[in-house]
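For reference, the chain that follows is the form predicted alone, supplied as structure tokens.
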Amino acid sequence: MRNIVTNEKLAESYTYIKHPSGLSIYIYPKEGYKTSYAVFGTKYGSIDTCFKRSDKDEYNKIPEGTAHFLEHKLFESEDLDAFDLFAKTGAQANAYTTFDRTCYLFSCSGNFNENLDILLNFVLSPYFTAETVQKEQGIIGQEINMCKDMPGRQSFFNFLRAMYKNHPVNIDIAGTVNSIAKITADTLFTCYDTFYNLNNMALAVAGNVDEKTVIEIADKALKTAQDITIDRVFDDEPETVVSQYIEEKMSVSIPLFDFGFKEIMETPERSLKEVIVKRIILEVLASKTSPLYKELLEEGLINDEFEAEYFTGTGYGMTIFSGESNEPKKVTEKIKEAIKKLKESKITEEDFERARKRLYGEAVMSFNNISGIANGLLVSHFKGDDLFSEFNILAGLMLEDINNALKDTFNENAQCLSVVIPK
């Protein structure tokens, strides 16, 4: 199946081909761009530690932090690693782990068909022993006793640990030394046979790329993969909040901080619309030309560090606060203060439109990033949407929507305070 996917408003459009082997690939070529950008991804996250495969009666529960240990033994193969052959074509090569995803990437200014090889082999050319499972258990222990000397990294982790009691989303995505201590080669199988079957994953291709030349490189590397479905169970999960306030003593000169709202998730993920309006709501509330920045940085509470996001995935979802304040706590209020205020008036046309216009102009001028575009396919793919639906949803909101979302955001009854101080 082969379909053009066109904005005739931006005047860009993408090639969509599902491939025989089941495998979902998008190619993005961009004029004028002498590199080229490949991400492969699999909607295998860290959130994803119980799941039962259709063609199977049993459901597996497997160690935290196996998905992110899982991307980092696919670089290394019996006789070589996967870096060297991407260094020696002179490409920039890396991988990461999220909640919902992991993915491998490379960008290149030439032999982009060479790169495109490897990162398909190597991908799906898994290799695990208990010595190499041995040897990674302490790197990546390593890695995440490092990762406990990052304040920001901290304060965030807390915040999620504080914020929800069963869900996954509140382990590192690293997991913990305990955790990963659990993982065996039969435990990366086990994940691998599960979430790297092509139909779980997407390709996705931008820049200086050539759509025949892509089919023509899958054709050779990929196999049929038999279609399966993936049941992923979490454990319900209480409205309210773990701890409303948490705190932790680190070398910072300033304390940090995660305050938020924690939402009631109806269904199991938001859709794209309910996201854009989140952000919209956000903007109008606490962009830096909102009148609460504005006043927090006048009294000297916040510095430019200070941002809003609304975070959201499977099961989750989240309004953050965060940046560097010497009185956290203050800044909260002056939060609350400013939403309580925002509901009793609510939104006016003009605040409305003026966030419209700034979400819909940050979208258009992600089109000239071709890791971007290349990364944003694979997020919409893994979400059920495609890459020009959030202006489609933007066009056509009304002030209305924003209002009503309003009325159910910012539950105070599920608020929770993250801080690092200093030592």
Contents of the next structure:
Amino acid sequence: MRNIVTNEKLAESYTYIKHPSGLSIYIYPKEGYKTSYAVFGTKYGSIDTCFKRSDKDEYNKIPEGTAHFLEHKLFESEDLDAFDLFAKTGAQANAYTTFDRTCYLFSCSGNFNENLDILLNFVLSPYFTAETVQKEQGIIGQEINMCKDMPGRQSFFNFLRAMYKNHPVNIDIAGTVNSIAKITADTLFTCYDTFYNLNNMALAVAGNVDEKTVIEIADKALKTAQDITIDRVFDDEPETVVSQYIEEKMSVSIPLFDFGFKEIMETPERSLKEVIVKRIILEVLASKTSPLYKELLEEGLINDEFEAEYFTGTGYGMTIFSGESNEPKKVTEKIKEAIKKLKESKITEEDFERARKRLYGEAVMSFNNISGIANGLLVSHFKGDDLFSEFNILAGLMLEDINNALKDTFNENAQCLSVVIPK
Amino acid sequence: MEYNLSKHQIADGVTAVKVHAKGFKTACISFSFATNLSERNGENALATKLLLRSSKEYSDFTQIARQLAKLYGAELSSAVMKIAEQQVVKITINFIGDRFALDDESVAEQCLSLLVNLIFKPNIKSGAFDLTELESEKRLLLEQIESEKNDKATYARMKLEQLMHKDELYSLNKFGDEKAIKEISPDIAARVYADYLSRAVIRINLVGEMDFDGAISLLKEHFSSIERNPEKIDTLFIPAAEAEKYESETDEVKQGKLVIGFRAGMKNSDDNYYAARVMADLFGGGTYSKLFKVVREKMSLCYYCSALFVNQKGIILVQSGIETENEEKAKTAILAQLEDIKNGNFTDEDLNSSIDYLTDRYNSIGDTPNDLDYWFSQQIVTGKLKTPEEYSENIRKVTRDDVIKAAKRVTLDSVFMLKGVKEQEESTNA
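Now that the form predicted alone has been shown, please provide the structure of the form predicted together with the partner chain.
Now the full complex is given, and it begins with the chain already shown.
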């Protein structure tokens, strides 16, 4: 299957190909660019801790941090690691794991074909032994400890823990020193055989690339995968939070906070339209254009770090306000007052249009950057959207959509504040 | 992306750099101001922060933010950097290309006009900035300074700089001294800013597509009313270290931070630049580097261990996150890697990897307006206009011998260690 997706305003287009092997491939050429970027990813992240393959009977429950562990191991083979090979081509290679995906990538200004070949082959040739697993436990242990010294990250993950009782968004992506100690080569093979099936994966290339070459390389590297589906299991999540307040003492000078409201998920995932609507609400409520921001800043309650975001994935959705403040509780009171006021007065046409223009501009800007484009293609693929749909949704939004959604946003019965305070 | 580059004299010590590139979705305009690092760092940082707070036309930051949102979310930011022994304050605006606007008005023209308005028409009444805004920005600046200290890796690097450059301007904090900042009054800030506009060396980058001629004449017009008296900017280079200095501190952190400072044997920022660049990269750059391969991968001593080459000051800093008890082991291993390079113990393959990697990076810079902007604004301290492509070509010429010679010039100057303490238990309370 081959499909060309075009956006006239941007004057850009990309090609989608469902490769016979099962892999979804996206090719997004950018005229005039010297660099190319490729990202090869699987819909497998830290929240996928309990699952079953459609052709197997048993469910697997795996240790926290396994997706990230697997990411570290896949750039290795018996005699060398992928970085050695990428080093020879001059490419910049990397990999990352999020809550819901694991991605392997490179960018380069030359040797694209060779690099793509290395990327596909490494990710598709797992090699784990007891020794290599043990060595990685040391390196990841260091990474976990490094993260524990990052106050912003600690505040955020504490927030998720206090917010979610059962959903695995409440675990750290890297796991813990104890949980990764339980990972064995067998665990890795089980996860690999499930999630690294080409039908659960996608490849996106952008920049100085052409379709014919990419397909030739893919034809050679990819073998047809068994067509399976994956059943992911999430325990029921209560509507309320675990705890309305959580704090940790760290070596910081100003307290940091994350504050937000948990949402009930009627469907497993929020649609792109729902996400955009929430972002517009947050833009009007708490961006620098808002009366709330002005009040908080002028009363000395926040600094430049303050921001509001909408955070969602399979089975979870929440609004989050984060920043630094000597009085985090007072900040949350002000936010709640502003929410109440906004719900009473409703969002005006002027505020809505300004927010919509800003989101439109941000969307245009994102098409400058080939890494943003390629990663965006993967994210929208795993969500079942196309990369340009944001433009159409934005153009079609009505003020009424926003004000209707506002009524059900910010549920006072499911709020939580996480702070990191000085020792 | 192909681009055309030209330099235009706007006023004494004020240069505009035009980077005309078609095909980007965005464009950007930036003003960089450079002055020698001094006791006045705090005053400069504070006065320039006030520019983004309000102006004669925009009564408060909400009005500025609303104008930016209307300009399709144009992004306005300011940054304070230390480049060589200069404090560089940079104010940037990024915006979408005019062809994506939903009406006929030029986004570029309005963004330039906003920027010029903020810089040349500050909110100064009766010779003073607004007291409330000043106090608020003071608080923000002080919190920014504190917040840098909270990042332990940055903190350890700052401590190393203070130790290594004790008697050099380079040891000064780019944001200034906290005590001095607290004492600044609204009228002093206004005087500081007037003086700053006169004395700073200024570079204005115009990147992407816009009416360049219109922009340049607008800039000339605004600068014509300013009496310019630009500073001569200069940086002290110390080619070789004397006795090794050491300092450590203990903090309640889980991971220790080791920073090692070297003098690179340079007399100025161009001195043996290309060979030193490759050498530093082979030492602690990409995954083929000695520090990555041996100290991280083979010895599993750290999660990160890398060498930062600061050619503008002729130094190399190795930064690493390690278990506190491994300090000696890590230090010995790091120094041994440098010795290896001095003795020519590296493969041609790794050398080629380094050269390929660096040229690849230089070649990528032209693909985003922000990278181009960053590249040309960094050169404010040398006054030069060199393209990444030129660097790329010269890097290709570096030989094994050049690298060995560059390594032999390197001397160990200072070591700083931030030690962690073992904690009794996790202190998370729900």
